[in-house]
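Just one chain is shown here, as structure tokens, and it is the form predicted on its own.
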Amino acid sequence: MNILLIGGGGREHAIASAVKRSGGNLYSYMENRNPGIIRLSDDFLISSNLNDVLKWKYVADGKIDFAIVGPEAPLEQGIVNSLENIGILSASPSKEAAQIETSKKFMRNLMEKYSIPGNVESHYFSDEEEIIRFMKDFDRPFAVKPVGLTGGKGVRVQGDHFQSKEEGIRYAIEVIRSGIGEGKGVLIEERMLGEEYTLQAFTDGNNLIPMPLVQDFKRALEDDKGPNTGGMGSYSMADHRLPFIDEQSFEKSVEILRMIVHSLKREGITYKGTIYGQFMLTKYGPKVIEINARFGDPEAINVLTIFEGDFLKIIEGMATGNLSVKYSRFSNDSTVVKYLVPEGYGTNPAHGMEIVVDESGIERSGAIIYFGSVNERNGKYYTTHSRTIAIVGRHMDLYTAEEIAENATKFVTGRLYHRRDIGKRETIEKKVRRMEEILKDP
């Protein structure tokens, strides 16, 4: 089976090693050099240009059988659509399934219009004279959000990124009037108490199979301080749940996303491939922070790692409706991931900084390297602006997993850091203690 992956980052890097680990033959596409996807491809096209995909031979040919999209972007811009129109299958959503990532509009809408639980007050504008207007009688906490793509960079929460509803409002109206978010708008939404997690899924439109739970790491510094990132890294436990969610939580989850597929189906949209949830536990239960339409990231690195199923069979069946559990297993092992990325990552990321990578170190204490948004040039590696390196502990014990990961960090050296907090037991019992408190608050 021929499978195109378009994407170059640690997610991406995850995918090929699935799709290889599978039998599966890769022809991959990235705008930078990422060195473990070129080595795990058939062939492989680098540029900025996602118009000379359906140029590269192999597709023109018509030799895919199936592709897989990494990145939102390429999904907004409507990549599945345009593969579909020369007879190439995907296992992604196409443009108009993705609005539930690149329209935060429309995923509130149709939660709305379909009673899907899980879902928070919002309210959309487009001009700041309406937020002012709106906001004199708005008396509770709550969260600024681009409509658009931000690269999980663009939500602003009060109490945790501004104090005040006057802080709140000058930045709501910083993004309508710099365009932040594609120019889309901002919403306006109440703030939600609790404990965030991921839960992703593959889904053909009709059968929705879940993966184990994540909880990622989305600020930049320790103790969750610092500005919003793209994700620090994240882990996964072995009984593939969270030390926070119970089952009732966890089916509750898993039925909001069926029925944001089945309702999307209801307005004429198909969803095929990967579906993510980011949620938050709160004393409600389980509430909507987000829908993306893809992997998420680092959250995939958690699942993939540890996937043992027949990763081209789950390719096959979400691009072709016909998707089956069968083919869709995980090991008992937990993980944790701890991305290394540039300095001034989340602000001012120190790009084209040389970095040296000891991979045999890191094969050696029993970690898993995958590469980021790393660029390869005359066999040395250079950050970009996003996350350089992941590294993974797998063990069916969280803590030791986490000891692994952490002690492979000393392999990769250069202007990187990263959060030595994640995965630690003091981080997560601290998480539990948390939840407890929110839940039993009356």
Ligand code: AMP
Second form
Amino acid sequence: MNILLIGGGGREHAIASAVKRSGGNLYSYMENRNPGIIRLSDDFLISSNLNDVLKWKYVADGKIDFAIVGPEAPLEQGIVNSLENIGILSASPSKEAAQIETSKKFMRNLMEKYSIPGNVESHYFSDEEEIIRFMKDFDRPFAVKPVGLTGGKGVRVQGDHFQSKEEGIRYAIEVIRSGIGEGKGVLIEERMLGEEYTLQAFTDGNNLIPMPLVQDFKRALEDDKGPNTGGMGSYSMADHRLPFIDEQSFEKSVEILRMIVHSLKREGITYKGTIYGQFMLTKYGPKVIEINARFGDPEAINVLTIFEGDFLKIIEGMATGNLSVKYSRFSNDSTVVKYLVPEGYGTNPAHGMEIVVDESGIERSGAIIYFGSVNERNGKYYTTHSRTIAIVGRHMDLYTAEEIAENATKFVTGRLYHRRDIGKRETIEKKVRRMEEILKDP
Ligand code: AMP
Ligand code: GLY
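May I ask for the structure of the form predicted together with the named molecule now, the form predicted on its own having been displayed?
Complete assembly follows, chain above in first position.
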């Protein structure tokens, strides 16, 4: 089976690896020369113009069986629609279906219209006067969220990124004035309190298969300080759950994703591919923070590292509407992903810096490496503006997996940093205690 993969980061390296493990041929399109993906590919195309994919010989000559898209930007540009027009089906959503991620307003409206549980109070604005008028009588803590895509870096939460109501209003106005989030306007949402978790699922628009739960660490610095990022690392547990999520909340979260997919169907939109729910468990139950139209990065790395089913059958099932649970299997191992990122990542990343990777050291130490936004030139590796290298520890025991990952970070040198606290016992116990306090707070 010939698979076209779009994207050149750590998530896509993990997808590439799953395709190869299940015996597929891999044709990869990316903007940067990712050495991990290139090594696994039967052929690859480097270009910063997405339309070049459509002209690539394997695509134009009809050699590709199915496509899979890693990042959100090509989904928004409608690459899945363009491929379908020339007869290539994808295990990723169309431009219309991807609105569940590319417009937070579309997502909130859909949840409202179909009474899907887990929605939060949310108000849309495209005009600054309206914001000022509305906020006069709004006296609860809130979050300010650009409607369109911002690479995970546009949301600001009261008590966290800003303190006073006035500061929040100023930021909401700035979002409108500077067009942050593609100039689509801004949402003001009630602020939720709780612990966040990621639930990803495979779907063909009808059937839905949940993957193991993952917890991502979005803040740039240890102890959840600093700006939001795309995700500094993540962990998953051997039982595919998280220590602070009860079974009922897990089931509810699966049901929310299922209802979203089925509601889209009622709107005449078939959602195919991975759907990603960023949830928060609050004292009022699971709440939807955002929905993504793709695998998470790093969360894809956690789940695909332990995927032991038939990935090609899953891709084919999503793309053709015949998804079957019999091809989905995840081993009972815990995983810890630590992203090594350029110094200054989250604000002003040290890009174009050479890094040195001792891959055999990593392998000997029992860890796994996935290349992120690395550029290869003349056999040397350089950082870009995004996350550089993901190191994964995998073990039945979570804390052993963490040690494996942490220990292997020393085999990569350069102007990079990572969060040591991800997957550590103290970090996780703290989250469990915080959740207990939130749940018992009257
Ligand atoms: P998003 O890009 O929507 O995932 O938001 C980024 C981060 O902002 C989330 O991971 C949350 O930590 C936080 N956030 C977003 N919306 C809310 C909300 N309504 N209440 C509290 N925190 C939020
Ligand atoms: N790790 C968050 C995301 O992929 O959006």
